[in-house]
Amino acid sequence: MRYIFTPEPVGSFACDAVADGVWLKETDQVGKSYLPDDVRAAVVAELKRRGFEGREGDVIALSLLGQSKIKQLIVAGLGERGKIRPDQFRTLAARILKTTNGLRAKQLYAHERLLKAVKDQEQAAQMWVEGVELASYHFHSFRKHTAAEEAKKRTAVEVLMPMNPDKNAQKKIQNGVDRGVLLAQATELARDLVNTPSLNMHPHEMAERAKALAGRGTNVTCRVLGRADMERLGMHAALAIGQGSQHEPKFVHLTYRPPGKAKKKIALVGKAVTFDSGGLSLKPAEHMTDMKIDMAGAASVLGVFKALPKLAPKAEVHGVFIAVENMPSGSACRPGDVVAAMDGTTIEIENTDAEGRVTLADALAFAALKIKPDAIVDLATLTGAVIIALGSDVTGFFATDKDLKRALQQASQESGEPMWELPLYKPYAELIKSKIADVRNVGGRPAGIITSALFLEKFVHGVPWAHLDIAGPSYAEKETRAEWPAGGTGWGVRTLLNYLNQIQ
């Protein structure tokens, strides 16, 4: 996608499509200043005939062939004057892009009235670009046409925007565009990783993708450990989950250090089960089909690290995940086995399909005891229970610290990635007590999302911590929002980047 600022007034040059915005019941404003009076009157009449009133999110396309230098007019509803939220504007931009693609337009001009719907022009530019970029995403790596053809398709639309004569204002708008592209590309990396089949996204490949993000000029380093080093660290819990697979487990530790003195040290921990068969507690076949997505938490961590060098937050950021494949075999761990995490806590594995929390036990313990951060945030496709509770669009989250909770909630609202707080209800810890070990990995069906969080809390050792169960929104069976296409969504990348950017 190319973004071009032009000083030329709209209507003075040939353009495939112009996107204009209209407030509720103000359709008579469409086309003012750039359409001939007779054409504008016809447009307003057609909008009335179709019942278009400018309700928030409504988008309509009208052909102007032969009547203007503009071939297609896309009219977007902004809702009640001045009330559109930035996240709604992002979704609207995505709908406009989808409409543009449907018209086979090669150019799209964003009218000044549309972009000024959000008062902060830098934020408006960012939301506009995020929506356009995220809506243009497609995953076709395994189809016959080449990657070059796919890249050509994705950059086919040239997005034109009005040049602001105020140089300072224009600089802010350009910053918004650049930030929108950065956050969208980071999200798209996470989507690509989640959408890639497990045959091609096994633990070794996850580690290779992590290493590719480090190097000279990035301020990012990457450390990868194999089975022998993990054994020396005492990561027997994660190793137990991966021992049934031919793919060796990999421990990955990414570190970003800011150019100046870090204001805080933050650890991001992702679940990285590259395929989850359920192990010996085998899943039904229909529940196994999409289990390539069980590394979505780690994919989001990698997406974050793609953006960190350019975003340059004032925090030292650590990304930790343990990539394993959970498979049944003669060497797989068994229900009833007891394993020890790296902090010495013993875990009775009652169900090998509750594997993610067992791998996270070692990753969280490493983050807490070795990195010693100011806060830990983990992302995991952890439970089906969270989907029962909150559906497929909303993440369930837990937090032990009020400031961390508040910061993540604000970041979530900015990113348009909704989440809902659930309680760390201590009496339910009784449900995960074991008769023979320190803790067991399941507590029964009731309150399954809470007992899983209580299990994880045992390994953070008092460090301020938030747990995000992204089992619902990390993968979309069908498109529910224009910027969330079917497949991997990259949920959490922009929330975490917005959170890190708050640290001053």
Ligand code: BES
The other form holds:
Amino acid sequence: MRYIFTPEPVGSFACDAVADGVWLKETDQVGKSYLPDDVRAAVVAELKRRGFEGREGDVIALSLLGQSKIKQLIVAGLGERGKIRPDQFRTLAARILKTTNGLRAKQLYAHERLLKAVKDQEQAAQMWVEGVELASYHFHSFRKHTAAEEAKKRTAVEVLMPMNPDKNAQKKIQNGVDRGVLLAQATELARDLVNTPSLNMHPHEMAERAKALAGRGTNVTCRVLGRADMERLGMHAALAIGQGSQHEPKFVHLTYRPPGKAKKKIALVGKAVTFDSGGLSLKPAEHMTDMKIDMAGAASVLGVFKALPKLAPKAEVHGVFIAVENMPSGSACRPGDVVAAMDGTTIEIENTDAEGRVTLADALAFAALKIKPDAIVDLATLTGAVIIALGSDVTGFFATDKDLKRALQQASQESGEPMWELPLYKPYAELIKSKIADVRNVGGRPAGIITSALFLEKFVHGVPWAHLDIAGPSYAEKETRAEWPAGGTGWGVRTLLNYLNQIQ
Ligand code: BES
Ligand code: MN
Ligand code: ZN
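Now the other one: the form predicted in complex with the named molecule, given that the block above is the form predicted alone.
Below: every chain and molecule of the assembly, starting with the one above.
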């Protein structure tokens, strides 16, 4: 996508599509200043005929059929005057882009009446760009494309925006555009990683993708360990889960150091099961189909690291994941096996399909004991139960620390990635007691999300910690919002980046 600022008044140059914004019941404002009076009157009448009132989120396209230099007019409803939230504006931008694609328009001009719906023009530009970018995501799949699809792929939309005559104001708007592109591209990386089949996204490949984000000029370093080193570190829990696979487990540790003195040290931990067959506690076929997505937590951590060099937050950021493939075989771990995590805690693996928490035990213990951060945030496609509880859009959220909780909730609101807090209800720790080990990896069906979180908590050693169970929103079976295409969504990338960015 290209973003071009123009000082030319809209209507004076040829343009495939112009997006105008209208507040509720103010449709008579549409086209003001750039459409000839008779055309404008016809547009207003047509909107009325079609029952378009400017309700928030409604988008309608009208062909101007040679009546103006503008070929198509896209009218976007802003809802009650002054009330639209930035995240709603982002979704609106995504809808406008989808409409533009549907019209096969090659240029899209964003009218200032639309962009001024959000007061802060830097934020408006960022939301506009995020929406446009997130909605135009395309996974380069392995499918043969029809000629029409190929043509559509090649015609990237040129996005035109009015140039602000005030230099300072324009600079801020440009910052907003740049940040929008940065956040969206980071999200895209996570989506690509999730959408790639497990055949091509095994532990070694995940480690290679991590390494590719480090290097000169990035302030990012990357350390990768294989089985032998992991054994030396005592990561027997994660190794047990990976031992049934032909693919060697990989431990990955990324570090971003800010140019100045770091204000805080934050560790991001991601679940990275590159395929979850369930292991010997094998999943039924219909539950196994989408299990290439079981590394979405780590994918989002990698997305974050892609943006860190340019975003340059004031925090030192560590990214940790242990990539394993959970497979049944003669060498697989068995239900009933007991293994020790790197902090010495012994785990009875009662069900090999509750594998994520067992791999996270070592990743979290490493983060807590070796990195010693100010806070740990983990993202994991941990339970099917969270999908039953919160559905396809909402992440299950746990936090042990008030400040961390507030900061993440605010970041989640900003990014438009919803999450809902669940309790770390201590008495349920009874449910994961084992007769022969310090803890067991399942606690039965009741409160399955909570017991999975209580299991993880044992490995953070008192470090302020938040756990995000992203099993629902990390993958969309069908598009539920214009900015979340079907497939990997990259949930959490923008929330984490917003969170890191507010650290002062
Ligand atoms: N990776 C799954 C959770 C999952 C399910 C993610 C559906 C995305 C979509 C996880 O490893 C798992 O299998 N959890 C089990 C735990 C159970 C055995 C205690 C589950 O939720 O059924
Ligand atoms: Mn599983
Ligand atoms: Zn899993």
